[in-house]
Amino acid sequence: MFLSVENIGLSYQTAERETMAVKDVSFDVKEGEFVSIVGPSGCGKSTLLSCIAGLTVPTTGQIIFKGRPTDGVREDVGYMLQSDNLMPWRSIYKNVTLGLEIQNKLTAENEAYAQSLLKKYDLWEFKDSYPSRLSGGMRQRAALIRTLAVKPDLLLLDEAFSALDYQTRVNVSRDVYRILRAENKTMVMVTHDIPEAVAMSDRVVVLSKRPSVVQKILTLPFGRRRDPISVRGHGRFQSFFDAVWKEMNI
């Protein structure tokens, strides 16, 4: 497997008493393929997410990424989080740029590519404009060329649309959802919304309330060359959204 979640647990300790946050989380993820993390909240999503960034230590259990376990942040996962971050005294051109200068790798060939991105996304015009000036999905967009220009092999997005307002972040979804197709990327997403898992993802893993563990795994029908706001509509979308709620909510 492309990634393999094995038998990760977490547990904080305070000075009262330790909390285990994490208890027994194990799934696989394939080369290209969709994946979405859901479950209660507090129950662990962003946290086991941090472990596959390599963010977080877990307590027990590993990640085996490309065949190797992680150890520590690694260069070829990119992590996109909810709010944008882009520096406000950074033009979009150097917002985009900025990973592959923390990198060392702002070579003529990289920045080329992070060039072509813009234009292929619709923000070359704006790349000399700061983020004040665009709106939150153009943000989002920029954010999300920044995390692609350093050509990340796994991309991580832990509730990367929840701060949009709601017609912004379908819309958003779904450009996304066609950029990551386009460039082929291997994801892994957290988010709350139980819609968006289904519309994007080619499966969704449920975790139980804290401590997690993996209540269930469902495999989705509607393919790669989906639009996530038709798929909405599909005779099979209720279904799929009601199996989450109640595994969800056992």
Second form
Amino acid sequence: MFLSVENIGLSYQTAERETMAVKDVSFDVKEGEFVSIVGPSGCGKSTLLSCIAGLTVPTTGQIIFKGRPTDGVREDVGYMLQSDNLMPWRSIYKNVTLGLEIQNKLTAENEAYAQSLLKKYDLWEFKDSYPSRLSGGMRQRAALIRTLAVKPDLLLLDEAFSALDYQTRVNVSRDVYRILRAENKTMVMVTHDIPEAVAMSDRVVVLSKRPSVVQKILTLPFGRRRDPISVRGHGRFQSFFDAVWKEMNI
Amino acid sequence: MNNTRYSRSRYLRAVQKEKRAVRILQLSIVAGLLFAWEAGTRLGLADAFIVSSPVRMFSMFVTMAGGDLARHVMYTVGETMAGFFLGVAMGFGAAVGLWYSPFAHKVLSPYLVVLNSLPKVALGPVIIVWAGAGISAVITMALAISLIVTIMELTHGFYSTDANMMTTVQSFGAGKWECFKKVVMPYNVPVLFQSLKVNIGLCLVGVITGEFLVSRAGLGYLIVYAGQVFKMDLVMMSVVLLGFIAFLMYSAVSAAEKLAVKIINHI
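The structure above corresponds to the form predicted alone; please give the structure of the form predicted in complex with the partner chain next.
To see the whole picture, the full complex is given below, headed by that same chain.
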């Protein structure tokens, strides 16, 4: 299996108490698949993603990616957080190559790849601009290219669009969907927006409320070549929304 | 279109007009005060021997300028600069250390708080004995007054760096030092300059305090000496000159800040 999340449990320790957010969560992700994780707030879904990224150590269980257990940040996993986090003191080009810089991979070949992404996704003319001059959607695209530039095999999106207004959000999620499918990436996305999860993913993992377990895994029939906006008008879209909604509220 | 351009130019004119009014009023206040001061002493409302007067100050300035006023100014400015740069370097180094090791920060925090609230002038005798009665004591006093504040402000700034930006670079595998270079430092340029602005003023306070206590040169020395021999013209002239120097130094830091922010933040 490409990615295995095996019996992950997560407890937060504070001076007052121990809170168990995740009790026991397991699921697999196939190569090239788009999996969303949804669940009630406080169910630990973001921390679960942070575990897959290697930024947080789970209390129990393990993550196995490409046959190797994750025990820290790994260069083959890309992680995108809520809001773009572009650095205002760096030009778009410098922002996009930040990951390459940190990983000491600023080779001519990698830079050429970053440049090709900028060209392909309509940011080339802004490469010398600073983030403050770009719209929310463009900034999100730049952030995505920054993640893609280091050529991760797995992409993690943590509420990546929730800082945007609704219209931008829907448009950006289509942009991002197209880019990620075109680059043939494997993705795990955490969101609280059920329509977003249904519109974009191949499977939706529904977590129960805290301490969470996997409530249900739904497989969606819309295919890889869908349009994440027009699929919302698909005859079966509503029934999947209802199914996720029902599982989440048990 | 014409209409908007018209209102734009009207807006710009209004801004200009207000700026001019502020400047004119500021200068009038100074001129008015000087005039009232001079007139008050001429009319016998106050004794010029006790309160001095603008004209007497100016003639004192002209007399002193021919003598060793320049030397005194050089001492004060030189000591302040030395205290400033030393304080910034040491404060920055300490703040980086306290950011790098949260454990050390936890251990040392209460000491910083105590040192910060301690009136540093109380250390005067200790400083004189330890650093010797001279320039080194004056610079040490400047450091004593400015250093702790610098450390506290910078450390606070470093710890308040945007958490999501940090996670972003960490997700690329950045280590602690890399986080500092790529995020913490550039993010805190405004904080750094804010502390430099406070620092330059505090250094001047430290230098004058130091000169009061020990030195044989500098404006602080001049003020104490003139006070003892009742030369109020010299006291007042030195104080005004000091205010002018403080203003120039602050302006220099402010100009450097504008430049740095422009280069780094591209706004």
